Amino acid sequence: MQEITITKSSQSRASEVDINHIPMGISFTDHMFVCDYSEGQWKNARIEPLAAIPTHPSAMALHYGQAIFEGLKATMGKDGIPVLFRPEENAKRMNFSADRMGMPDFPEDLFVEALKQLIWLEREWVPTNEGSALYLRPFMYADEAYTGMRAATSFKFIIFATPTGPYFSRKIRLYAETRYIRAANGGTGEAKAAGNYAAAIRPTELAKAQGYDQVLWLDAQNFENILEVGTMNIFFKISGKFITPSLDGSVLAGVTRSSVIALLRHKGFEVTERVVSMKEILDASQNGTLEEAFGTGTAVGIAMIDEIGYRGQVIKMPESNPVSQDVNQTINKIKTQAVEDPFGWIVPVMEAQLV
């Protein structure tokens, strides 16, 4: 693994904000980890002061699209020390949106090493109030100057950092979409690519005029399925069960999603991946056997959702979420260091682990 050099701001500004209560994206921290591709290798992995990007008006990514990008955060541990959850995942995925984006591969050990440089020199920055973090975003981007439709031969690899609250203190309402679509099998859903965000934004600002909070994705197809919800995948406790929609190929495999399924597992409750239809989830609301239903992603953790429109109708969710409560308090708590961690997915960030 490559050597990371570090030239560090002079002057730190994490003391000019209210770290523990601000919204995320609003302001950064002082460094940002930068390296490059080009004749097939990435080179000069390095952590400088945060300042704007020079890119070229035919930068390829600006016209052809190849930008991906990661989201995860750190936590501060038990004896002020932060602390990652499953970085590796992160690496991983990055990765398998970068081959599905036609972009190189980025060393999934450079990944992490950068994220623990990165957050340590940055660790005045971590919030600690429950429910806040230092929100990460790794992402990769085309950077040649080049007009014409290939695959681009140098690249960016960038990390910068947030801190941020929680991203919502309330249930959240769902407009279940039926006229634009965020994925089809064999298209880039399955990808954390910058595209499939971009398509997303206007059908989400038309949800929220009519009071909605985020969009539910249905199937391309006949817009019936479930697929998942603008930020975040969903899940659907029925009869006892837990049900969530199978990563087919429109469906982003998130950390979160993964690590509930996990987590309510070892819980001793049953959890399902499979097709979810909305008139199943209708027919459970009319019936009394929808129980719970929330969303999970990185960013807003766990959401509890109050409600789903779609076609006209009104499905009312659950009041109460008393499994997906726990679970989100267990998840934080194992962020935070406050119980055992029984799956190792913490990994703490230490001054020696530093090259």
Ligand code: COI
Given for the second form:
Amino acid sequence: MQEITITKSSQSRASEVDINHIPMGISFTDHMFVCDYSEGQWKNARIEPLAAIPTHPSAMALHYGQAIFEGLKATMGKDGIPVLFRPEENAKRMNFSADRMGMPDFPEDLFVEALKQLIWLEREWVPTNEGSALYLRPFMYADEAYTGMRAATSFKFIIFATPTGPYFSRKIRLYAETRYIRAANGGTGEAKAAGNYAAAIRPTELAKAQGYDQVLWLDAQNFENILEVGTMNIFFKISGKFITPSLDGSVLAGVTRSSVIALLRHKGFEVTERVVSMKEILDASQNGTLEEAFGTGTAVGIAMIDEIGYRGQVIKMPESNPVSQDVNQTINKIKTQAVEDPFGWIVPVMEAQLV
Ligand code: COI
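The structure above corresponds to the form predicted on its own; please provide the structure of the form predicted together with 2-OXO-4-methylpentanoic acid.
Now the full complex is given, and it begins with the chain already shown.
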């Protein structure tokens, strides 16, 4: 693995920010990790003071959208040592996205090591309040100046960090979209591609104008089956069993999604990944068998759902979500090392070489 060189900023701004009471993404830590790709190789891995990056007007990411990203959180663990949650999963998914978008793989060991070294340097930015965290945003984009259409040959991989409080502090309303789509099989829906989020912006603004928080995306053919939510995967509990849409080629494989599935099974619940239709959710809501409904994502954690608007109807979700509340608390406790981590998900950022 290549060495990471570190250039420290002259002064930290951490004391100027109330890191335990701040919404996501408005304040950024002092440093960033940067690595350059050219001539078929990742080079010059470095941590340096956070700064704007000069961009050529013909940088290919701006025109053809070769841009992908990840999101993960560092929380404060035992003894003041920050911990990461399953960072290897994000490293793997980043390379899955890179492959789909014709971009180079980034070494997975360097991905995790860069996170650890950046977080250790920024440890005074890691919040201690329950539900708060230091959100890490690794991303890659084509920075080659070229105007013709082909895969770029030069890229940047960057990680920056932003302290964040809870994304939602109340139950949320979802708008099941029957005009626009997020993804179709064979498209880029399984990748964490910037363009997927760009295409969601207009539909989300329209849903918000009607009082909803996020869009619930349905299948591209008939708008009948549920795929995922704006920044989340989705789960329902019907007659004692949990269901979530399967990863069918147009759903993002959420790290929180897979963790919730493992935790629910560990707690003795049956969880099935399969096609989930709007009709069965509507029926279950009406006949009283719908017991819980919630979204899962890195930024949002676990978000309870209040209602879903679908084809002019409002489908009421259950009042209380005892099992998902319990799962949420267990994950939060694992992330702060308040309970044992039976899954080996937690990765402390301080290792011998960093002490
Ligand atoms: C995340 O949960 O990390 C995401 O990527 C969602 C983001 C678009 C807010």
